[in-house]
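What follows is a single chain, given as structure tokens, in the form predicted alone.
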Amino acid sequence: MRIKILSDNNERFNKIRLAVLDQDSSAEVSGGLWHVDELPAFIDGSGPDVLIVDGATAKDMPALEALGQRRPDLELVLISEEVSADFLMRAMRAGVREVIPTSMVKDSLQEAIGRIQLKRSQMQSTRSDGKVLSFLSCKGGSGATFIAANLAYSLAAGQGKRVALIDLNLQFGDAAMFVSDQRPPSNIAEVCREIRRLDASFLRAAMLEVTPDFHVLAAPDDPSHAPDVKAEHVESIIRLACRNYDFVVVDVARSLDALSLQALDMSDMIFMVAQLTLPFVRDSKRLINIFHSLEYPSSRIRLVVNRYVKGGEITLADLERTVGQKVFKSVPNSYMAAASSVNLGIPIVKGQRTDSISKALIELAQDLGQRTEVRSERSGWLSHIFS
């Protein structure tokens, strides 16, 4: 564990050091004489996983909260002479996991680096691994949500898994009304709102429970929310989700932007959903040179066609000559059962799992569920940017 400390003075840095030692003899401790508005500098290229801040104040509350907006996954620990209940609680909103008071520093001290082993050791030993599968549509309309919404909920009740659904439609997203009539709790611009509170507890709270095995972690109401969502927090959320969930399914916005680029460079299968129309043809092409530009394997994309009918002027070669990618799945076209199931909020291969559409999701959850693949490494987008 890499723990670096910040004081402004030595004796008392080196008393910190000794005691953080004395509790884990194998951690990686540095640090010096440093104010809080140097964080930036003090920070940056090292890459702890705890900061301890020895002499904060409330004036040091508007740096450390920036600091934590910044690296949700660091562990904020302050030793001050403050401990007032106004202190603690803006304290607390800062991201700050620890207080200790400067007068029982070594005891207190040991004892939070312990709590953050254990929590730390409780991740790693948690950890699952879940799958990662991207929906997005080639062009709008093409019935992703309603595809990602209804395998994820076939995959949790039928396969048996445990699945979370993101939607990363912040602008419009509506995912969760496509499998449930109730209201979410929270949702993910709330939840990058205090994302130094992120751990399991934390994400499971903020999720609408559609089943005890399927959950989902809806758009912002408004719109002007968005901009609370930054990439580095998508990130945060689907590594915790892949550590909780067998699946993690992200419906994303047709706009390639950093926060999509982000849920994609972390998937392991990549849904485009396309329709047979010449609009969704040019379109799918448009998409698949965009992956391959962004160097995605096509062994990681998967072309899904949406309302399919047999005999349409444009066949399902024609879209595999045009766009040079073999179609994974087709999904009927059975548009009364669809509209049906979006209207009351039940997920189709539950309220009408004879239809269609049904058979062809639930086809397609038990290929994905009995998938033993092993995680391949993933470049994109993001990692060109900061390689």
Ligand SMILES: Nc1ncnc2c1ncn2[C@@H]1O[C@H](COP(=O)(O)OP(=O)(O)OP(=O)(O)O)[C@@H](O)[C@H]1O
The other form holds:
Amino acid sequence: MRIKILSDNNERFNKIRLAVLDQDSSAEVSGGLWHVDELPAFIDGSGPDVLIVDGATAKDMPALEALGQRRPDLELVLISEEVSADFLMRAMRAGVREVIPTSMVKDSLQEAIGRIQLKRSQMQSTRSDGKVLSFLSCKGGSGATFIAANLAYSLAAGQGKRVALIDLNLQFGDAAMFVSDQRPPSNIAEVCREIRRLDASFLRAAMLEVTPDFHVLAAPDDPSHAPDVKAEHVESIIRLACRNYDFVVVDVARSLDALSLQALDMSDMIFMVAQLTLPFVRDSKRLINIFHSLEYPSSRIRLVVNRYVKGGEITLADLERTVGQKVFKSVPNSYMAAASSVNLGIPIVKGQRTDSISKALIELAQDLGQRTEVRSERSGWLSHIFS
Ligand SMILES: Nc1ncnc2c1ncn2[C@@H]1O[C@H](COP(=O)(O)OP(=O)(O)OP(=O)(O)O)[C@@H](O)[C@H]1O
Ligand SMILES: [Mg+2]
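Right, and the form predicted together with this ligand of this protein, after the form predicted alone?
Let us now look at the entire complex, which starts with that chain.
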């Protein structure tokens, strides 16, 4: 573990350092005499796992809170003379993990380091090999959300996978409504507002449980909450979800902003959803050019044609030639069945299994489910929470 100590007193710094090494002899301990105002410079680039701030007071909280927002994975431990309920509450809100009274540094600090060691070893023992599948429409209304949501359901219900669906359409996301008529308990903006609390149980509690194995992290109800979600939050959420699900399906907004790019960067497969009409073909070409400029390899990109009807003026071959990418899957047009599924909030693959769309999506789920090796039994506290 990399542990940094911030203290304004040399003697105390050494005392804390020795107590830490006594508990964890393999720890890389660094730090020195710094003031909390210099926190960003103290932390940036050094990436410690644990930061111990000695002599913390209430006036340090804003700086600590800002740090917690930027580095939600950092374990913050304060050593303080202040142990009032109000101080502890503020520390908790700032995302501080432990507050240790100055008078009890040695034992309490060692216990705290022991708890952090335990948590980290348990987290490492849970495998983090969930596959990230991102979906985005080449042009608005192509059916990206519909396909993402139904495929996610199908991977869980038909393939026995554990699946998370994350809605990154922060302005007008509606993915949860495609698979459920229930109101999500929370949403991604609310999770990001309290990103310091992000762990398996917090994420799980924020998600809508569609089935025991299929959970949705919904978009905010109010589009004005979209700015609460930052790219680094998206990274933490996807990374955590990968530790707990076999598939993390992300409905990515077409805007290709920092958040979308964060999700796409982390994706094992990027599904571009198009239709066979000229505006879609043109925008598919534009999108693939952007992917090329981002140096995403073609092997990661999957072109899906939705609402496919044989015999149209533009053929699958035309699209493939224009985009320079093979069509991975075509999903037939079936207006009534799709509209009814969306209106009722019942996945089409559940309510209308024999419909042509369902057949295509079930096939796609089988294909993806078989390609991806079945994960071995999970272990550790995260899996207990999630199971
Ligand atoms: N294969 C299909 N056949 C018929 N209708 C479909 C099909 N797929 C999707 N639809 C319909 O298209 C509508 C729009 O789909 P959806 O919201 O998934 O598009 P989108 O690409 O996510 O749009 P946006 O860019 O606005 O996010 C859905 O409400 C659904 O009724
Ligand atoms: Mg959509």
